[in-house]
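As structure tokens, one chain now follows by itself in the form predicted on its own.
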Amino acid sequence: MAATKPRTYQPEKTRASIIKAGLKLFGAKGYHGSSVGDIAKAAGITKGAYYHHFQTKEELLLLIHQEYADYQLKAMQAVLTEDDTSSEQLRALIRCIVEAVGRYRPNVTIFFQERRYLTKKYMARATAERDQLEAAFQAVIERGITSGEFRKDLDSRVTCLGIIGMCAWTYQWYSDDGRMSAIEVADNFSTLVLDGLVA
């Protein structure tokens, strides 16, 4: 008989294997109806495996948080190292969000969805990436009204969340089958933005 090989560990498998698991049930059962037993069923694995990578079921949901927060701040950044006027900027991070939303559409919903359950210590990593992408934004925003290409008579911060809060919401209606790709969608989004910015 042939010796069989011996398995071998891979822990980046394993990991994105419980993500997948926790994204699965935190959408069916909710994050509260979900127990660590049942994401390590579902992933393959056991308790003690889960434990290995995750400390508790709080990290599991901040991970799922923070696999879209960090792909939307890596495309956010790209963007603010170009030499472009506000107005591309503005329509490039709109763009950022969007695809992002579109992107990571599980990830998103369940965080929304679910994130009452997260602790203060939690929370605060969870909102400290917030805070980066509203800084950014609001920065944008001012520098096209002190260079005379928004309007003056807009408050930059109201316009800030009012720009991500329309982005954010796509997640409730958003579908890789609709008629509109996020590209598409975030570019009608900027026509109406800077429709009502441009000085």
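Having gone through the form predicted on its own, I am curious about the other one (the form predicted in complex with another copy of the chain); can you provide its structure?
Since only the chain itself is given, any partners or molecules it might have are not part of what comes next.
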């Protein structure tokens, strides 16, 4: 008699294993390169079970973004309550973003590359979170300009998007291989944009 695999009833564990599998597969082969079947198999369950926990494939994609976005927004709010100089706030913000991107790199990679496939309903939620981040960033820069701490001859929006780009782009190349911590990278960026490259 063949031994039948016993069913395990641990819904939370199952959900977690699906998310983990999604992160791994989406990260490795992309959203369209990974089928729900692939994900289910990697999670050690059946396709049917996947659909017991998620409504659609897309829902998993959004969840992966949310995991990062939640962390990012919370971390930012913690930084912004402090009453520092604009330079210090910007430095903190840059650290905060680079660190979050480094920590959630698979999530970020997946999201940046696949977000266009989100349907409207899901997209709206994701966009709102990006907007919050940009707004916070720009506020810090404009406060610095107004207070005279930052130079006035630069466009605040362009500067803001430039710095965010610099930080976000780390998802393309940064890996915590011990050579350099996310904080070190962030501080390098901060010096660069605050004091400039010229000796």
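All values reported here derive from a predicted model rather than from experimental measurement. Residue numbers count along the first chain shown, from 1. In this text, the rigid core denotes the largest set of C-alpha atoms whose superposition between the two forms falls within 1.5 Å.
Put the two forms on the same core and the Cα of Gly162 is off by less than 2 Å between the two forms. Once the rigid core is used as the reference frame, the Cα position of Ile45 differs between the two forms by 2 Å or more.
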